[in-house]
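Let's start with one chain on its own, the form predicted alone, as structure tokens.
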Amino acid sequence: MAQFMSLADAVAEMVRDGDSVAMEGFTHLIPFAAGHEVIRQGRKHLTLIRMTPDLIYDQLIGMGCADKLVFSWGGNPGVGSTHRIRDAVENGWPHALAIEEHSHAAMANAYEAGAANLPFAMLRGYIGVDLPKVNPRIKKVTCPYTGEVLATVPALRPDVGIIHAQRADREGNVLIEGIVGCQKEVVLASKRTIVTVEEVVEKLGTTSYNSVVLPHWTVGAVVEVPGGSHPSYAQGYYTRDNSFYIAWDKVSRDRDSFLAWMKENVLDKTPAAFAAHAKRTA
């Protein structure tokens, strides 16, 4: 059942050292505010799971929060590399980072299997590619009905699932609109969940055709954090801050400049102050 909490209290209660944590949101609704709070609270030894680890995971990994990354693509979208992830993988700074790489399809199916409480996901994929050679978690199974050989991956059942959404009502029902990605599956697959939202309203209101409502009984903590996905965008609320992504490339290349930026903009700043630069569209 959904509980309304502050962001600091939600992270303190839900996220523990050594947890597997999935922070999802595809191109928009990326839970930056929640990720920053995990950094502020100094969580360590996390296994981070995300289909597209971009800036928020670059920051978490650069601050030494993670021991392992499970992913299907990594980079600074439209700009280039995630330099803090590269530094961790290639040079072990701030410490070594194990990686487990999958395809987008495999990750999506693994979340869905976790949501259905199944032990693994099965898909037509990984045919004629080299990824199974370096990822022993990718296996094969023969269909008992047709004899077709299919790929399998273990279900994803994170200890904690964290997403951002547009609205929640007073009961804790959550509305996601726009590109919904795999947020629904992450919430259903995770043992504990944090959902940050742009606003809490009396009624969720008219929804678009491309929308998902998460019932309150699927959600753990609901936290009102306006601008909580900045610098990504929240459809109907604010646009993507493209200049931030471009600037991050220079900031994150150097360890000292990265640490100085994180201290000034995350460790010493509240979520509201960081999100104040979100470019409002509604």
Second form
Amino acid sequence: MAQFMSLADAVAEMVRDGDSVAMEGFTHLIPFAAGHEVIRQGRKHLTLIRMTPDLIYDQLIGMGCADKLVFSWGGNPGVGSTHRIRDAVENGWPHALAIEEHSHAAMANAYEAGAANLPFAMLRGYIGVDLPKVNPRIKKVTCPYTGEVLATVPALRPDVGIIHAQRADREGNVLIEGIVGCQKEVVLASKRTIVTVEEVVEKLGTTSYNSVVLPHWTVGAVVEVPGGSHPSYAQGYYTRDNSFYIAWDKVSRDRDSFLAWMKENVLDKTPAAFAAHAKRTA
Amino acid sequence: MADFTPNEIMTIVAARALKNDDVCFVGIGAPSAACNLARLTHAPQITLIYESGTIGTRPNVLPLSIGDGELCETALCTVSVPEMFRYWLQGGRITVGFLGGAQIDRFANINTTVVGPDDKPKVRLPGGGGAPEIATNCGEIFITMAMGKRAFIEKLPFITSMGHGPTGRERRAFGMKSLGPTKLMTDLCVFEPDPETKEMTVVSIHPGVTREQIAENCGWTPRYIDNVPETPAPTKLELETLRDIQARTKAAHAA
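So the form predicted alone is up there; where is the form predicted together with the partner chain?
Starting with the chain above, the whole complex follows.
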């Protein structure tokens, strides 16, 4: 049941040390403000799940919040490496990071299986490739009707699912528009959820009968955080800050410049700092 | 003949491979530039699909990521990511998958995962993303990559997405109906698979490029078809269209 909370209270109540946490949003609507709050509250030993770790997990992993990463494409899109993730995998800084690696198709299917209350997902995938040799959780099943051998991966059932959305109404019903990614599946697959939104409105103002709406009784904490997905974006509110993604390459390449950036822009800030980014016009 | 860079002719030759009635699953980077150049020149009705869920997108500037808002705003429709991979890719709706990569071998298998042994990686690359299933579920695969000894290598440390398999025979062995990589467009030449062995074979050489240059930038000894033709040089329209969209893109991403 939706509960309106502050971001600090939502993270304190929903996210615990050692949890598996999925912060989703496929390039669009990435919940950066919530990720920063998890860092500020010093959560440890998390298993972080995300198709594209993006800068949000580069930051969480660089700050030592995670023991394990479950992912399918780990770069800075269009720019290059996520340097903090690489430093953790290649050099164990700030500590060792276990990885469980999939393809996009497998992870998308695994979230869907979680939402559908199934134990595993099945796909025509991983054919002729090496990933199953290094990820023992990728297995096979034989179709009982045709005999075709298909790949399987376990369903994703995160302890906590965290997403950012355009808006919620006073009851806590949530609207997501544009590139909707797999947020609906993540919320329905997760035990506990946090939804940050650009604004809380009287009426959602849906433009179509089929707009993605998560009913208030499917979500947990609902938090108004204008600008809360910067440098990702919220369609209809502000555009992706591509110049930030390009600039992050230099900031994150070096451990000291990364830590200085995190202190100035995350540790010494509050969620209200994101409001400045909400003014970028879409 | 207009002046052009190796990267420009690579993109232009890649664009020419696409047809007006193709339904194309677009990888980011060089493939995205080539697919949109095709759309803005000879293939205005081509359907471009990005894995973020955008179908029939017509971006005015090239996206930095596969999920920029521009892709959604200019698309015919946008579906969820699970639907994209299940109904559209796995469902067999895509005629051409367009991929790039970090490393490739003579059978067009691609590595974008790791350089060095996997339990102690020397250089960790981004990983597969959509590529492992794009490579096997699309009707055929086009690849565009600049040549170099560190990119075109004899034996891959890791196969992220399958081309024709380690020996060139695996597709048939798996009973796969899709064609796999049918074209590899580089900055020096174009490769296509030999009909029998599936080894990627040079079928045209770009203007001004020598066989010595190709050999110097290839980790195996490349084979050539008989009487290899010269790749037609970029036209004025192709070059101007490419430079226009790249200039618009650069200005937009810096804003």
